[in-house]
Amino acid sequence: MAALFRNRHLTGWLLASPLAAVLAFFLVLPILMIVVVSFWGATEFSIYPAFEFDNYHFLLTSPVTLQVFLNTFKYALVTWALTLGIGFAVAYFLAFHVRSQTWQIALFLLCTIPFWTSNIIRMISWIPFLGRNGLANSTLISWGVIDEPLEWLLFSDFSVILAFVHLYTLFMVVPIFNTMMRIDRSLIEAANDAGASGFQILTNVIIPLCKPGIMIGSIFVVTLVMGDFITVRFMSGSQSANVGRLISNDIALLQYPSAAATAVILLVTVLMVIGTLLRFVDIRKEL
């Protein structure tokens, strides 16, 4: 007994098989009972055991479903987009601009404020000040910028952007503000001994060693965006959708075999997401 557990290798699975059965429980069985039902059959009353495709062939095969596939790409890339821009933008200020410790601190816990309090509040908050009688149209209206109001500021793709980027900004921000404050400050004081600008310091310098953090963000903007359905829902006035919220029909409609096939198209098209990003940069060198 003692030589077994004098076997390094043996006792590290030991002590990682707990874990591993809890993972298995509660994220495989649940994945792998997904995949079960997305081959089965369903009525307008019933769903049964089978093993067929129909699900996969209407979902792959009808217009709407691809349109509403590209609508969720959209929605990822911009926010991804403008996620990247605006965080990177507050991490550099906060790791590079700040130079005392307390205030990154500071400033850094005032980024966090919007998130004690729930995500359906924070977004419904945007609804009365993009209305048509809301604060915006009203202040462009009163500085005569514009004469009548602006129709689509709200319930528009607009409206469901702009509540993405404000939900998930600051999962762009934390990693990157992570990774930058890695950074060897002289490497940037030998690039500027050595005559380099401030954009080429940005582009060879701090851009390359903030990949981690870069990748890290988008897969937790992008994954998060193309699984959240209430923020479209909401914000465009239920005249656009996502593939979370073809899902979330589906399951009102008691179909859940075609939901779950809905479910694991999205999960092979995240992971592929994923995939790609990770070929770019070796993210174990951030965790």
Given for the second form:
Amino acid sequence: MAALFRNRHLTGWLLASPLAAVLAFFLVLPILMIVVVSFWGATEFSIYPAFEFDNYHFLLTSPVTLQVFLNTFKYALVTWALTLGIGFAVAYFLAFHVRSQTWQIALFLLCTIPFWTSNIIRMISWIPFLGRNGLANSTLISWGVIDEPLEWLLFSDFSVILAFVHLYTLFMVVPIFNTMMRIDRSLIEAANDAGASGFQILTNVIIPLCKPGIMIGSIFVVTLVMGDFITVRFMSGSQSANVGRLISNDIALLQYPSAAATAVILLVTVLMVIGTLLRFVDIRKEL
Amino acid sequence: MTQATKPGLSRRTLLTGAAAGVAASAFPAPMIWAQNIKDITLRQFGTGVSNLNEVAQKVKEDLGFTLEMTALDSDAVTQRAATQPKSFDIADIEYWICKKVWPTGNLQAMDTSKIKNYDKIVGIFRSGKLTPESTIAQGTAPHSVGFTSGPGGKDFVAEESGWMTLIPTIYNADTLGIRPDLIGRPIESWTELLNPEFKGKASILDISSIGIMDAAMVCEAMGEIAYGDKGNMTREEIDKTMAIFTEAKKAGQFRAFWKTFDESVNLMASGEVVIQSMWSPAITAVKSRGIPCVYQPLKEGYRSWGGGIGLSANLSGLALDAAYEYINWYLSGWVGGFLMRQGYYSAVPETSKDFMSENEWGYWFEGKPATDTITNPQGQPMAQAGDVRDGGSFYDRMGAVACWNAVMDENQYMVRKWNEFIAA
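Can you now output the form predicted in complex with the partner chain? The one shown was the form predicted on its own.
First the chain shown before, then all remaining chains and molecules of the complex.
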């Protein structure tokens, strides 16, 4: 028995097995299940095991699929660019302009306060604000900036992206802030001494060293936006669609196999996006 | 999707009930009946409209047995009735759901000779005609799926065969809701939903099976499409309808689409939308906030829906007797009055009359001006003295039904087209 435990291979396997078991049971198995069901057939109120390509055939030949995927990418791309800009600026301010650590922590916690409520509530609270007779429009009218209420404030792509940016910017701030705090300040001093301008320090020192943080934040934001359905539904007034909504519609109509097929395609797409992102930065090396 | 089930009845209770039923029939003493029926629990599930806790309480009071209610959305109801016959005793479903579910054999035919008020049930559910002169509307008209050939039948028959699939319980006529204060002129036709005057201020519901009907009412009223049967469209008719609505959507006609009751109330109350498809209680909810809202009768008629209760094929013995008892009680007036005071109609209106005040009966059923404040069963005021119900009397409203909620043969095709419309 004691000899067994001295076998390094065996202990290694044993140590890894709990995590492997958890992942296999709660991650791999459900995904396999989704893949299996995506080949099943469905009637109006039941699903039956089969191996057919109907779901994929319909999905890949429907013009709506392409349109919806493009829409999903549009949301992901615009949200990513905005959250990156805002998130980087906020993290930069916290890491390099706020000198005292107490203030850094205090301001950082301030950023997380909105997260004390559910994200659906944070999202829905925009609706009365942006509405035709909402706060934004009535304020602008009373200032004389506009005469007629702005219709595009609510139930439009604008409101969808606004909500996304509001909901997900923090996911960008946290990892970027984290990598910025690890940057050795003597590197910046050295760059200064070597005569680099502030902008050069930013582009040649800080941004390259922040890459892992930017990448982790990007992965968060892109996957969250691509998998979302509820924000798009509420903020567009059900008028726009993304892939998540296709899936939720199918589920509501009991078309589980078709929903599973869409989910598989979405999963593959997201993995491809993340794979591309990871080619730019080797996160494991940089961390 | 929620599949909430209330714990309580187990197979054992049912078996005890069944065993007691055998005992009761062997020794037919009324005492045994009266005691055993108290042990019966009937599990009813259905959509939220008629699954009311007040009804369960009153059943306990009047009949002595327990009724457990589970409310689900209509998709889940259909699925459960079709696939889990052992999970319920009584299914409270709409007639178009019945068309899907009845052929599975999960429900049992009901002997109309055991239904005391059968002769008083409104004509819509028997011959299909409200009055002998009425014409039958399009769609899944309740009488067309209301009868089967006999016990064990899985078919539908046209005539009153003495075996009913569902006992009708609740129904109403739906139309468009409008904000009269923001529109400021009379609205008379379904075409107004796509009138460019209301660009960016219209809405339609995003529930495909009902939304397509409202869309069809509009297209027909515009004279764009002549449907063979709006409740059972051909692929070509579906394509044309969706093309007209997609064009309107792209032109910015719609402010939003709604899926839940609350969304429709908020859109209307906030003034985001001034004309939209709506359900009767949603109108009341807007009005109760002090905002004017009218359930506008339109010249092309109403889109109507009806629900009823069906018995699980597994029910037998004492539990089955209790279920018949429950049905007879349901039609005897108290529930009808309760439902009618919310703006729905009862299948046997004349029995409900005894459970309503003269003022209530006049306002809700006869379309007369209220003589005093009208309140709903919870005591909230719904109308003031002098008000008249939108659309008038029972015969004015139910007599003007143009189409019943339906399930089409091309349902799956329609759903896909609807999804394209939403994504367009």
